[in-house]
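A single chain, nothing else alongside it, follows as structure tokens in the form predicted on its own.
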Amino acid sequence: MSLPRRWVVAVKHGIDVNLTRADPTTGRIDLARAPRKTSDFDKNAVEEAVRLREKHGGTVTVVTVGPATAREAIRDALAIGADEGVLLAAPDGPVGDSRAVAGTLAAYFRTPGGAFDLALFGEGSTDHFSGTVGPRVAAELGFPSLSHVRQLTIDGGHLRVHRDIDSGIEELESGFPAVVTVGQEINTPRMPTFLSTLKSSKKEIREIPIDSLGLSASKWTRSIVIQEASVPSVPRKKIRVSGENPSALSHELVELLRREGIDGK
């Protein structure tokens, strides 16, 4: 009898760039100081791993990286079904870049407590999209990696998966464990209610220090730092257009775009 399957989702605190604002002054944007969310794409990651325990069985464990607020990530992943967390609790300072997370990740994933079947990430997070930590983290542990997929089942002890290319749909298969990034279009992530809400609230999130895996400070620092982000600077002309009708209103319209170099060509 083969044992349960553990199904694993790194998820991620980003910031919520749809309500990040810029200084009207300077257009700065304090990014320390920018509102987070739990990253969308990591959402469709939850939900398919729930799926998978629903129609198969085993555990579905979330793990992210990053300070005491990226509990907030894990939790809103209990509400959608996850069974527990493990935040790798970062030390004070700037959350480490993607290959920094990666190689944390992996680390975890090498003790006895992060063995997985299955690991499931986004395929990029809202706010930075470099769509490189899963794929890391599968290099760096010798995994299969199958990105952007869109389409995923189990048929015993294989993995098949439909995943998109610049061609088309390609079809892949795979044993396990290994690594898969997911798309939106896989699924729709169910909304919490308020029960189970209310149930993640009573279930365990593990907080693990980064320093207790191993791994070296170089391995941690990150290769490229945001110096600055700021919204350019785009000065309006606030031309306005008149005329006694609609039609000498477009013809206005036209010719001041014609003189913009706009055509319409």
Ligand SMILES: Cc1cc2nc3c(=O)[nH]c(=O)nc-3n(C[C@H](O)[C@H](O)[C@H](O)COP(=O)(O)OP(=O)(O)OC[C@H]3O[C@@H](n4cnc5c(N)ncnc54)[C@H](O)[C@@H]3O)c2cc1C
Given for the second form:
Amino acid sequence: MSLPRRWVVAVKHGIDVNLTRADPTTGRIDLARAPRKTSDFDKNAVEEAVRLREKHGGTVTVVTVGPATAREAIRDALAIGADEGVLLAAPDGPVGDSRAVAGTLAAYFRTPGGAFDLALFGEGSTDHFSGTVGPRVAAELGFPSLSHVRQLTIDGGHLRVHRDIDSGIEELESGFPAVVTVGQEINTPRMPTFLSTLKSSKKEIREIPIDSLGLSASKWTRSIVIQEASVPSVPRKKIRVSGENPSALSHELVELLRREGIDGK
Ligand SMILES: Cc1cc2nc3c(=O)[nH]c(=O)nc-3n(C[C@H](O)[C@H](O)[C@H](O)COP(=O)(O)OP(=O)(O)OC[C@H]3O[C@@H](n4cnc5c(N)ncnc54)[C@H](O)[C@@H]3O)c2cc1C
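Rather than the form predicted on its own that you just supplied, could I have the structure of the form predicted together with the ligand?
Up next: the whole complex, starting with the chain shown before.
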């Protein structure tokens, strides 16, 4: 059996939820203008693929589905150590959902240039977090799906993983090709250095229009529509806590909390 060498990582250029602000009057969040960044767990997935390549050889390819701006996520992954990138370029128009993204990725993986031995995904994205893209791709391709993986080794042509389950840790073995999803327990992603960032700017990013993958439009357009994203308004009571010294202040605070029904029991 030939050893696995083609490592693929799916990365999402998602919304940076820490930097996203709601409109102060309406509470609405403008998702189209929200700041973006590489989804957190995707960096763990890239790190793991780079470690596999360092140990077993081969090539790490990162792939993203999105508009031209999603190249930034590919650049981040190349700076961590991935070898090449693929942008599955979405036409202007409505943003796809997890079903559409999984269908698009699966179509690309079926092409000769997209074949892989192991595909790594984040367990869920930092923004929408449906946690379905990796398992959906595995199902579309008919490959084993190993989710919530916290440890991964390759031994005698087999993939062995430890995965988190509610009651503990499960150990599984699988052949290749396979799809895994990972979270932050699996590793600590290396910080790109000045040199690795410089080198990454010379690495190739191939751009493939989604509509050249032979998919019908219904396969890559969304079936779920985000009607609105907003922050619920919390009416402020504007209560001032006063007191001459810290002891009086804390007494007053405890009294106010009791009146609110919080009695510490
Ligand atoms: C036609 C089309 C147009 C799109 N246009 C845009 C756009 O304009 N702007 C934009 O930001 N996004 C765009 N997308 C991407 C899409 O909005 C999200 O990626 C999708 O909603 C993923 O759902 P999720 O975050 O719940 O995935 P989850 O299942 O929570 O994500 C889990 C993992 O799947 C992988 N993954 C998720 N999304 C992607 C992705 N897009 N590419 C590669 N791997 C991924 C990552 O490894 C991630 O950690 C477009 C997609 C399509 C098909």
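Positions refer to the first chain, counted from 1. Being a predicted model, the structure only gives us computed values, none of them experimental. Whichever C-alpha set is largest while still superposing within 1.5 Å between the two forms counts as the rigid core.
For residue 240, the Cα coordinates differ by 2 angstroms or more between these two forms after the core has been superposed. Once the rigid core is overlaid between these two forms, residue 22 does not reach a Cα shift of 2 Å, moving by less than that.
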